[in-house]
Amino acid sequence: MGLLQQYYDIIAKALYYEKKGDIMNSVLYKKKFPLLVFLIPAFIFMIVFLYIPFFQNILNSFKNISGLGTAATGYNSPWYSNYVEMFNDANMRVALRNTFLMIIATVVFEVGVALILALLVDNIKRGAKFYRIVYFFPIVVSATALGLLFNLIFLYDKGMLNQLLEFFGKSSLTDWKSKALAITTMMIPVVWQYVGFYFVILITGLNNIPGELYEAAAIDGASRFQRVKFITLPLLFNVMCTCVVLAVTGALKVFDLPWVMFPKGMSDTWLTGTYMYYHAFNTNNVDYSSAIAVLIVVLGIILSKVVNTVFKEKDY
């Protein structure tokens, strides 16, 4: 393998560096107002609808807001009792465990499983875009439907899965929902409508992957697995780093399905951004769900460059 590795390492070069010459040498966009002309409203609407809500809520953390749409009645004494009382609140650190729970199980399944799913699809001939699509369809049904189709497979009583334990012998009832199972239970739904997500960007980086560099490694007698050692995983790190911060950003901010399965946490399975929904809509505690957000927004900063420096991008 010494042999195909240097043969390795010369090809990638090349298209690195005949790459970066293509961009150099360009005489595209030496017209910048063409650009501002669609920069500038672009980033007007990113103000407006972005930049400044966010840096309002964090003011709305510091003050006493009683209920959705009405004034601050000032701010709270001291003006940082939220960020405290968010460290005594029980229901809080229960929902950073689940979340960072999420996270690793949105990063090693959904990740890993469409890592495996992208490899197994990009080496078939036939029915490539049959799995394409029934991978990705999860993704674009909606979550709220999805929730309430997976709370009829858990259900206790006649639900598909306790039916089919009857069937194969089993005498006694399994609650999904209970204390012991309810985090595995709200986590199956997540992560298989996600992995065809990052399914799709998987293929996609598969696709970019120049087909001479596995015809010279068969010639030169790698195996299959040798191929996707030395040639796949390398040139597909890039995008397996794309699809981490993805993968952990989004864990952090899920709502939707859990709270359609579990409201209101129930079974202690809060998480960051289904008990910021519930402060904000059933406590009028909008102040303190504000201080909840700023929390999520600097824990999604501070894992996306732990991230970004443990899986540091590579030039191939």
Given for the second form:
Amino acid sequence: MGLLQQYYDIIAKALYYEKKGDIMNSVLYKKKFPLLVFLIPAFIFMIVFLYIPFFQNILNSFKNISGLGTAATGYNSPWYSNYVEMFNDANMRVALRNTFLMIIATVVFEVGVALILALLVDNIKRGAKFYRIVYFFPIVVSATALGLLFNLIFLYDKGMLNQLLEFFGKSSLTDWKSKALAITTMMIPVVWQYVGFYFVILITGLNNIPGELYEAAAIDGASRFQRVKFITLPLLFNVMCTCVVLAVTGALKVFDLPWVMFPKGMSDTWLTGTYMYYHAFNTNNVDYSSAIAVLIVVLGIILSKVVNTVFKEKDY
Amino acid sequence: MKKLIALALAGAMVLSLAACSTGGNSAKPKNTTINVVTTYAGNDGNAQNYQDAVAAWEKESGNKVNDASATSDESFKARVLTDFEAGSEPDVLFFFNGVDANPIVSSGKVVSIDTIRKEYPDYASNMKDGMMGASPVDGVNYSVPVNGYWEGMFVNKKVCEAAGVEIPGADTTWEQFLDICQKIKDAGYAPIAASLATVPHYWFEFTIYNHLSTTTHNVLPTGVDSVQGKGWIAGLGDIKTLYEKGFFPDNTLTGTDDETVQMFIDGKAAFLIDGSWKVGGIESATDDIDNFTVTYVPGMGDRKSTDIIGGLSSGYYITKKAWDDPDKRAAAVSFVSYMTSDEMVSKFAQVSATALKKGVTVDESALSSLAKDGLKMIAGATGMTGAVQDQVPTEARVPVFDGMPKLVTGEVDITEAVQQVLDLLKK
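Could you present the same protein in the form predicted in complex with its partner chain, rather than the form predicted alone shown above?
Full complex below, order starting with the chain above.
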């Protein structure tokens, strides 16, 4: 409980100081040396463990590498062959299609459901803390454990869902991982897991809306729905924009839960993340995997830019 | 003055420490810690035997083992190869002796048995040299095997009884097997427990074997029109037929191996092709071990049903790093010799194949009926060949293993898939 409260406080303070940035700049950053002392180690860390591997990965995507940790045997012929192969790879098309579906599901259901839950919890006086914990809880459980949990729920023989359906009179078992249902089966746990994450961000944003506005609106005779429509949603817009950007970029990286539930892209459930991992660790096609990683980064940058343009934050 | 005293005291301390250190080394040889990596971990049937053996060796030799064993899967293989590439290989490694070990043999980072025997003439002298599993790189023995494997068809007797069919035996043909499967299916059971999505390789081996023979099976195809190429295409076609006839479980394209094996244990499926390691798995998963037996996979053509698949696919390597270290050389040799002694191999191998000159010493009275049936099956085998997949690198298996669901549903043409394997092999 204490930790959760601290988490809310930190987000609330971050949002507050973002507005007060100019004042902070003028006071805190006068002396540059201490700043450098603290920044340089982190900068070096980022260079060594992020930027050098990142550029090396781009280089690797042009080389021939037949196993993790194995030295490249030279450049591919032609050097861009992995990128050509990507365009002709049917599984890659499946992965891109599924990833875009995942992005839509993430934005609509994760952020959407989180918004509804946040609005509901914000409007209750008793038990709000309880619901905050309940909705946030899936975030703290590891994705692998959740994958195993949902595997048992969707299990063909003796799975929870099939047993329930049997109890209600269904005579045949449903294969929840068959091609027809696989995408839905994969997306439900992913969406469910991250609702709590956006819920916390949104509820912190809601806490920052001054109560006086609601009181004034209530005195003016505004109904609860009108208060949400004309006060809450407009003032929450910037926070929602942040959520959408996080959701879109996050969906591009989804890996662990789908991989546990659908190993090796079972039933055409490839995502860009799982397909990249598959080539790096299962087929030893490391250079192709690197090329997919480059594509994921490029897509991430393009989509972030598009989302930032479409959901441009407003100044109030 | 104080400075002089402090300097003198510091000097005396350094000298005394140096003397202690030198005296310690010359007085008594220090015990060694060796780094060992094996696949005896997780749900491996011999994981506990391995732990016990390591503890016993540590007690006997006074040395220590820094163990980093892990379950054998593709990630494990990648980790081992990466460790060798990065120069952080273990001192002793229990690893595959087929193409998977080619990079470490080619790099010269493991020591051959002949080299070791020059200094330790009795090293692996209890093994048949011809069965130790020579490296595909140069035909030289580098590893000392422990327990080998065989593959056979496990049977749930009650399912066969309920369906009114005879348990397939040494004389059962493929056509008769198809009739048996049909009767089992008609009785409401799944004839074959197999996950074509995750573990299609047992059926891959035997259906191909059925179109080849003991002498031609373990040879890679040179083209789709070669004897082996045609065998592969026909064999994969047989799996497609089995799928189309509905002989696999309904969720064979989406279920895991654990799920289909559980179906077999629960009496919902009749047959399961698996390896000798499954004997222990079935024993621990059921209270009624007498309900299970193991028999030959029905054959056709040149392959008799009694021609089985088996061999010794893994062994203990001593790395050059350990060999070149005077402290670790003797400890590594002692460890491998201990782990591959007749007594230890018998304990690990039980009903599976070994390279021991004297054979295993197994107390049959302590074996389950299923384990005894396994021994009988081996005794009645008319021929044995290794699994051809062991010659195919992981990346080249993709079109027929990971692609199996698309092959049996007809989304991908079988001949094209085999051609893709051959293209990847050429790479």
